[in-house]
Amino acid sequence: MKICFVVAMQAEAQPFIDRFGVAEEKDFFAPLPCRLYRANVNGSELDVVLNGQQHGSDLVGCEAACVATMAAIQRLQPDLIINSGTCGAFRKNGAEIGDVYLSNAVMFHDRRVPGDDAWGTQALGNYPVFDRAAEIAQALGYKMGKVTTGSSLDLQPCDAQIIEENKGELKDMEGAAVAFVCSLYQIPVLLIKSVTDLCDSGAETYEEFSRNLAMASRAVAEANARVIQYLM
């Protein structure tokens, strides 16, 4: 199985890159900012694609995730895309900082498009995820939850309402965008997320995210390695 990881931030990917000793192929996607790291694991090709940087900072959010995912699929032709990274979650749903989840569903929470049911359905997304996600989560002892994606780090009341109405459990900035592109190419997508911040903790989101990013990135790197071992 040819697996390609799509990751937003260098900090999220670095523990995983260090663990597998993958080497960067410079300018593989030029002129796009995406970065490619490649390795051979158990005789199979493993690719890690980062969104890249602009203006000295990591490109986060849906637009960059779409570009990286499309470039990865077109150039690398993977059998499976894994969107790996960090996320927010909710203490009321039993989440704690550092918990690792596999997604059982993924949708957008900030595309508020008025109109008939067809517009609303497209806006929310609700894209399919890898049909072995539950099997993997059970085998490896990870939680499962529904990822909802938006373009901002903060949580506005209108977004919180959509998350609540749709039983969302994890909040990120890339998952649904990656899944959207995968749905166009009919490539299965698996989401692996580790919690950096609790949306209902009362803490300032960026401070909590920054404080826990390194720890959560190590946790998701360990999960990535275990999933690869299970699949490959």
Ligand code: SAH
The other form holds:
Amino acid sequence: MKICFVVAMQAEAQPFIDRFGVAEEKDFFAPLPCRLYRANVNGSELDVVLNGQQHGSDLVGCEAACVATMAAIQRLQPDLIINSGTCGAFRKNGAEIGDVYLSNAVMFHDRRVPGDDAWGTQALGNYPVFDRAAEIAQALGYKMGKVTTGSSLDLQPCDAQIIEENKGELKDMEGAAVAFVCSLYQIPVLLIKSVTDLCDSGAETYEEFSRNLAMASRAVAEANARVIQYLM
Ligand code: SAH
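Right, and the form predicted in complex with the ligand of this protein, after the form predicted on its own?
Following is the full complex, with the preceding chain placed first.
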């Protein structure tokens, strides 16, 4: 099985890249800023695609995730896309910093589009996720949760309301965008997320995120490695 990881930040991917000793193929996606790292694991190709940088910082968010995912699918033709990274979660659901979750669903939480049901459905997204996610989570002992995606790191009341109404558990900035592109190409997508911050902890999110980014990135690298071993 040819697996392609799509990851937003270099810091999130680095422990994983180091672990597999994958090498960068420079300018593979030029003129796009996306970066390709490639390795051979158990005789199968393993690709890691990063969003890349603009304005001197790693590109996060939905637009960059769509570009990276579309470029990855078109150029690499993977059997499975895995969006791995970090997320916020909720203490009230029993989440703790550093927990690793696999997605059982994914949608947007910040797209408020008036109109009929069809517009509401499009706005929320609710894309399919890899049908073996529950099996993998059970086999490897990971939690499962619904990822909701928006374009901001902070949590505004209107977003909180949509997350609550839809029973969202993990808050990120790329998952639904990656899943949207995968839904168009009918390529299965799995999300592996580690918790950097608790949205209901009262802490300042950016401060909590920054403090826990390295630890959560190591946790997600470990999970990625175990999922690869399980699947490949
Ligand atoms: N300025 C930050 C930018 C990171 S944005 C920095 O210095 O690194 C946060 C990234 O982590 C996004 O890619 C997003 O997917 C994820 N993330 C972690 N916690 C999040 C939260 N509470 N809400 C939304 N995204 C979160």
